[in-house]
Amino acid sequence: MTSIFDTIKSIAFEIDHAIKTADLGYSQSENSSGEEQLKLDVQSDIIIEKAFASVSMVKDLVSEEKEGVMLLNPEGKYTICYDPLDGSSLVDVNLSVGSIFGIYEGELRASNLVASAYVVYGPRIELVVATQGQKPLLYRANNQEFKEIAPITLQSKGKLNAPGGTQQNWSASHKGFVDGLFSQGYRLRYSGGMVPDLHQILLKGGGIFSYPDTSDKPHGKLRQLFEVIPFAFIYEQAGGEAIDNKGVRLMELIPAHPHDTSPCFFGSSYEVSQLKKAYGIQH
């Protein structure tokens, strides 16, 4: 596993360089979800593909920017599912973006995720790595190296509320939940980038990020293998919770297709309990 994490560290520096220097325009293609691809999305995807091609323990790659599964090393043990540049549309306005990695052993389902990681490209490059049975670890880049900073632990209650989706498409239950948090003094923190928003909640000690089922996206927007499951693992390892709109743990998801989506909520225990109450979830 060390070679995988070392590869992610090298990838982070390459993508950070691309963000600072590459063409920010659109390519002439769409990804597997029918979204128009930025040239930077494609370039980041190529960087990751090339980096893992020489890591013998990586059998397959599954990318948000590709259709299906890409075989790398037939004798490999792990499949890496990744979003090469989450929030890439924010680059042209100079907001933080990130890369997400889920490391699976065996069938692509949440119960087979053995580790996950994400990188934040902001004023500083930061990396969070989570493995089974351990608190997620925060690393910070310094002189082309990552230095371990501290383990991450979520408090039982936070102050931040990051609600995704277009408000006019929210259900009455979700609107009531969000309004209820604001009436308790919660602060709105939502950039439109999953990585920086979830990272902020983790480092500030608590709160909740939500991307619910909406009238225009009844199955949610965020992708299970690349985004939802890797962050669910990190939040649970940090002492938080991660559930869907039915109250089911996101770490129980079994995707039927590599690009399946799910409503998702990540947060401290208090905020998740308030969500369940607003949604009428009994368990």
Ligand code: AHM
Given for the second form:
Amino acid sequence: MTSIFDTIKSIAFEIDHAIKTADLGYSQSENSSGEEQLKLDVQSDIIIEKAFASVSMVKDLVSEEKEGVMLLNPEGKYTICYDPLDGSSLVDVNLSVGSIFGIYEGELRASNLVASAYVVYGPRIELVVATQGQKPLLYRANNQEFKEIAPITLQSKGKLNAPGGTQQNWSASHKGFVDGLFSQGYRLRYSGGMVPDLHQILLKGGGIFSYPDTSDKPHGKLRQLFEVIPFAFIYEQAGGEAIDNKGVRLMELIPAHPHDTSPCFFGSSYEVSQLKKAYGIQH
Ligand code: AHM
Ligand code: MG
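Write the structure block of the form predicted in complex with this ligand for the protein whose form predicted alone appears above.
Let us now look at the entire complex, which starts with that chain.
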């Protein structure tokens, strides 16, 4: 597993360099979700593919920017599902973006995720790595090296509320939930990049990020294999909770297709209990 994490570290520096120097225009293609691909999305995807090609324990890759599964090393053990540059349209306006990696062993389902990691490209580059049975670890880059900073623990109650999607498409119960938190003094913190938004809640001690089912996206927007499940694992390892709109743990998801999405909520236990109340979830 160390060779996978070391590869993610070198990928982080390469993608950061691309963000700072590459052309920001669109490529000629669309990804599997029918979205126009930025040149940077494609470039980041190629950086990751090349980096893992020489890591023999990586069997195959599933990318937000590719259709299907890409075989790398038939003798390998792990499948890496990744979003090479999440929130990439925010690069235009110079906000933080990220890369997300889920490392699975065996069939692609949440219960087979063995580790996950994300990189935040902001004023500084930060990396969070989570493995079974341990608090997620925060690393910060300095002089082209990552230095371990601290384990991350989520408090049982925070102050931040990051509600995704378009309000006019929210259900009445979701609107009730969001309004309820604001009436208790919660602060709005939503940049439109799930990596920096979820990172902020983790590092500031707590709160909740939601991307619900909406009238225009009944299954949510965020992809299970390379966005939802890796972060669900990190939030649970940090002492938080991660559930869907029915109250089911996101770590029980079984995607039918690599690009399936799910409504998702990641947060501290108090905020998740408020969500369950607003949604009428009994358990
Ligand atoms: P992307 O993978 O195409 O960049 O989209 C994912 C992003 C997330 O980072 C973010 O949480 C969400 O889309 C924002 O969507 P919205 O603007 O609908 O709230
Ligand atoms: Mg994404």
